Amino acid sequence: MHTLENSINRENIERLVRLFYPMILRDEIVGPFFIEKLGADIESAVWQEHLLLISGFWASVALGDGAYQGNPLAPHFQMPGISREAFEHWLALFAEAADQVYTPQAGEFFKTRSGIIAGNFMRNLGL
């Protein structure tokens, strides 16, 4: 058990990352969506380089890390029955993977932060 982190770093980005995928790829509804396009295996090479994109991408967001360069909506254009369902169960799977690496305040940044992006994603994505 580690103790919750009250600031925001790139390690503890990482380790939030790390620690939400699995839950991702245990999941029933979304779950499929990540199986189809990156496989089951969250030690392969592709999941490995998507771990680095997403705590990239993360760093970008809680930050200002330039590192991440990249388009996070485009690809969900390529993800046939992606369903508002889907992203409110993202996010609360994303929660509570934040309530187990962050104390409440830190980890409010993420929850409100996640909610403002996929609100972004799902109008964009006419959901």
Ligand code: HEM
Contents of the next structure:
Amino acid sequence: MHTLENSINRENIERLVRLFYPMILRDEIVGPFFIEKLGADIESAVWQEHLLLISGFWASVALGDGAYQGNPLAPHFQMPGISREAFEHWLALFAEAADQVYTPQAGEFFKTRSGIIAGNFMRNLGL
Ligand code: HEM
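Got the form predicted alone; could you also share the form predicted in complex with ligand HEM?
To see the whole picture, the full complex is given below, headed by that same chain.
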């Protein structure tokens, strides 16, 4: 067990990400979208690459370190059947993971930002 983190850094972001995606894979609504693109084995090279990419994404959002230079929205256009319900599950699990790693104050950052980003994604996707 770790004590809850009150300051966000690259190490605890990776911990958040590595906690979150196994939860995602087990979710019956959101899991299948990930399995379709990345497979079901979180230990695979494809998944490990995804976890690093996403850690970079959150490091860029939270720390402004420029680690991520991609287009976060683009791949979500190639997911037939993606829904508001799926986004709601995604957000609930992300909040749960954040609460396991961070103090309420630091966790709030991730909850607020993920909510804003998911809202933008849904608007762009017409959901
Ligand atoms: C139901 C909701 C979502 C589903 C099913 C989903 C699914 C996925 C999948 C399967 C990929 C990998 C695509 C590929 O490599 O072909 C991906 C990439 C990504 N997702 Fe999501 N996602 C969801 C919501 C979100 C949200 C809310 C965020 C941000 C807060 C996010 C951030 C990203 C980023 C940064 C990437 C990497 C994009 C790149 O290739 O540079 N996703 N997502």
